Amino acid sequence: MTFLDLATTRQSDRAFTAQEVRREDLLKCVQAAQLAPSACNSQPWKFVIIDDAELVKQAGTAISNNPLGINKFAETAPVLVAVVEEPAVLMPKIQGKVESNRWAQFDLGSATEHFCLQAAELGLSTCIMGAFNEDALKTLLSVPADRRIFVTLAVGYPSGTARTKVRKELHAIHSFNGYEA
């Protein structure tokens, strides 16, 4: 499979089969995330994988009980993952304060996408969720108070069929040698 095939294959699914997700496949996803680039090689991430059925239910409830009232499907996902932002190393931390740029957010996004692309290559599907009850989830997973859960992921085997991706036209999202409206 080429990279463009893989990028085309990956989609956000909200319905999964009951098939168990093997831990070795989840570890391959973490290994792919580990290889993501990060500012000063700080690797400011920790992937908390939730595969215990009872804990998945509790975490699913914490995810679905969010201010927007979305992500109810998290309660039925076979695996959930909390992507935790770890403290930045010195240089990105200093640079972030000086330039008002949080490198960790970019780094976490890259690592999360690496995880999701590896999952797609393994036949798994994912959905990245940004709305969740962070306090409840941090308590449930014993995440330290000084850490932030960046996003959560639902992981499993898709129960639906692949959809056609709707994207902006290529010409609308790029220009050469300067910004063009």
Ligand SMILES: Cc1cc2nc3c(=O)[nH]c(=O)nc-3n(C[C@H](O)[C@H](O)[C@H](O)COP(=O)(O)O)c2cc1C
The other form holds:
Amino acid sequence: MTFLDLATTRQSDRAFTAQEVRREDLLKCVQAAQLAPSACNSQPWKFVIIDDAELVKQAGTAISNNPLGINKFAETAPVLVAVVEEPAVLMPKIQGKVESNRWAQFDLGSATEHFCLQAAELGLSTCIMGAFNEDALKTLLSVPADRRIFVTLAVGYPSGTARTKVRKELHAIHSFNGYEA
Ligand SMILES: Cc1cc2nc3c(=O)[nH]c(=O)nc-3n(C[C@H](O)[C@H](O)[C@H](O)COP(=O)(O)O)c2cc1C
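Previous: the form predicted alone; requested now: the form predicted in complex with this ligand:
Time for the whole complex; same chain goes first.
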């Protein structure tokens, strides 16, 4: 598979089969996330993987019970993941000059996408979920009070089929040698 094939294969899936997801495969996804770039190589992420059936059920409820009223499908995912933002140690030259790690969200996004792309290569489906009940999930997973859960992921084998990607046109998202409206 070329990289573009893999990027095309990855899609947000919201329905899964009952097939068990192997820890070995989940760890490969974490390994891919580990390789993501980050500001000052600070790696400000932790992936809390939930594959215990009873805990998955409770976490699914904590995710679906969000103010936006979406992500009911989280209750049916075989595996859920909470992506937690960890404190970042930046280069001494930079640390103290920036009020906080303003690159953390970018870093977590990169690592999360590495996770999802590796999952896709293994035939697994993912859906990144930005809407969830953070307090409930933090309590359930014993996430320290001073940490934030950045996003959650549903992981499993897809029960649906591949969709055509809906994207802006290529010309609308790039230009050479200067910004073009
Ligand atoms: C930061 C982020 C948050 C998202 N939150 C949700 C969500 O809460 N629920 C959901 O069903 N999809 C969510 N998505 C998935 C997007 O809807 C999806 O990536 C987008 O529509 C493109 O479709 P594709 O991933 O299938 O290519 C989220 C994606 C990202 C990157």
